[in-house]
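The chain below stands alone, shown as structure tokens; this is the form predicted on its own.
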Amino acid sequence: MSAASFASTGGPPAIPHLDVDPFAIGFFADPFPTHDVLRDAGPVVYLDKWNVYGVARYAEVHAVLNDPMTFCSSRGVGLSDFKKEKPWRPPSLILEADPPAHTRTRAVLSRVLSPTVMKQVRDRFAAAAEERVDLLLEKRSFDAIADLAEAYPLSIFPDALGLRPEGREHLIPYASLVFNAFGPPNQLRQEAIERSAPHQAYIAEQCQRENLAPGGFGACIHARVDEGEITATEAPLLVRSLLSAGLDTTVNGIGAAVYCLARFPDQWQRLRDDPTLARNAFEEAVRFESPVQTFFRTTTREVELGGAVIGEGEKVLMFLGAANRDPRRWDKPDTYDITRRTSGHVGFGSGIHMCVGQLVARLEGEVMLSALARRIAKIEITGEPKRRFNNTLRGLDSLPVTITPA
């Protein structure tokens, strides 16, 4: 229904139509001014460029995330509607599924990555963080993305998962491909899919039971087949979910945290004075930078949202990054403050589809920032940071820094 027809019937208020492309490079480079426009235009907007509805205020984003029966994921959490077109890969049993199917597979992953399991691996993850800081202190000057944000998760997570040592260079490009594919058919998506064959082949092979080391997260997922909780066909797809969810959120989250702490030395000093703030410094970076910027849902029925009526089968684009800086929800939203109460941010989503790798990301973020805070006096940005453009993720490609030991 067009905005004009709303106005003429004297029904719900007209939905503002905006000429905004949230998948353009210019937007990725600096999304914040457009986030203001999107939030101020109204609780629900219509984006003519891609014929989708958009929500950028916290209240509406939170509402959509927490009503999975009305705003479904099984028709794809990207722009393409799986009811109308074939997905580029077999859909995720976690991200692209609705209850009750989602409930069953999600329960398996939740047990494999439970808080109890995180406690068991904590010392191993913390020791790997200390080793990484040893290496960085030897270098003094390095790229905080390649040598820290990527190198640390890659040094620990694939082992915890039980992956073979060879071929791990495919992991980050694969995660980047998955998140580019949620976007529209633009150059980023086309190029990612064109280059994807070797990454996809590696991932498919690694997720098979015989290729995973015993005792790792991957083997634990396959063990659930023997218990009759999942099928032998589902198990590799669940391992696959872990491969993209467990790395990208962590890499971009740690990158965001280091970038924030280097830009705001007063917050770095606060963290040094009290390293127990490490967990919160990581959470606040996830709120402030929102490594996952957007996700789509599809309406399963006509629904009223923020006073606007949206028909069945419509794509709704949630701006998680805009919600995380909505002044209606946060005090001084554009300030990075590691003592802020961050609970409720939607950087990992919300509701039943909350990021399945969040506990791993939080553990890695916390132990890494805590190790840095105890042993490094100063982090200085010594070169031009470069963005890595992606249809869904916000992160840096490069961040040259120099550190001073404590």
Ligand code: HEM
Second form
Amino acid sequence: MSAASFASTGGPPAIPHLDVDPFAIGFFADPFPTHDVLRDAGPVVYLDKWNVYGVARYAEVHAVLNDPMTFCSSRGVGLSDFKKEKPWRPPSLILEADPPAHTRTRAVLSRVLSPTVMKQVRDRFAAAAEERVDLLLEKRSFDAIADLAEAYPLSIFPDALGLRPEGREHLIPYASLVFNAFGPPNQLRQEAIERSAPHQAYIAEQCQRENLAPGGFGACIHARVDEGEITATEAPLLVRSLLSAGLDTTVNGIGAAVYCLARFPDQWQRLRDDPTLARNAFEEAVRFESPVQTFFRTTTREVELGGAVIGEGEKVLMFLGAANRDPRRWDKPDTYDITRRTSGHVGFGSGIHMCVGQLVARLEGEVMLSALARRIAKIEITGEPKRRFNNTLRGLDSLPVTITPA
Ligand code: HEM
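After the form predicted on its own, can we look at the form predicted together with ligand HEM?
Zooming out: every chain and molecule, the one shown earlier first.
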């Protein structure tokens, strides 16, 4: 692994320069040793490969997330700086916006995905989890990614949004494109964008009011137009945010939880003994695996961070996954512990941009893990897990397992 060097020219002094590429396949395969290097090198590092600053310690990641006026999102939360480069798609009205614009769109999505709305969908989500477990118990041996982590959210989320049945096969490829596009111009990003046209066409069409079933999250967003809260041109873009961020994230979140519970049988047993731990077991998987590994910010002014001075207009890469395992913040950070006090983890972000869909994710995770724990005695990994590579998302492509009924 690369060692830190202290450059005498180029970049501010006292900031360690590292030649780590956090968007390389080798890094994705096992990021943890490099996370250690990044955290230990200093509170702020400089990554020569992409000419960006990086923060991997919990304290600095948290500080950047909670100072949105200095570390802005409107210049893009990927490597590309929207002030200098044309974005690959019209920017998100929520993720890639700063206050006050962000405040208005955020209020709309917070209401569409509120605790009251979660109460309304809970029975449906729970029933679908039971049905999924029925199918898995019939199969006994299956791929926990395709047949569980993907199949379950696909069986509820598109319907909850009110999507048409046709074209849903574009949803995961579109999300994968969006998350690859936050990365640098590497092969993952370039190939994703080259193949994006059919997925983008589907999404644009599906976000229109007439294509969203009444009562779904999508229709609820459009209904805010009638109240004068957003315009008719903004509504489809806010629906797009749910299509971009609402599916592949939970696929990787549920995949992470099942992978943890299959790898750590003592934790599985604890969950079996007390299925009410399901919600925390999911939350701890989000901390432990951090399905969303990184996001960028751009500085709006010169700023001091962790003793380092960063100039205006610089990209800062936040390693959420490294912060979630920072030993300066967490006791036994590399242990998956379903009774841990997980609050404060940054797997859903922190501050004004903290995941607006976190209640949906937690609901899915909770009802799925609870159904598994009540009805399955044992989950065994029966084949080599394969990793899926993405510039932002961490997760598996396949996880062969065999289950024993309770
Ligand atoms: C385990 C699943 C999920 C994870 C790990 C996750 C992670 C995150 C993170 C880290 C952020 C912060 C982005 C930033 O600070 O720049 C975020 C924001 C966001 N998430 Fe999630 N998310 C998940 C599920 C969902 C779901 C289910 C939805 C929609 C139903 C969703 C919609 C959004 C949106 C729209 C934002 C932007 C919020 C804003 O900028 O104010 N996410 N998510």
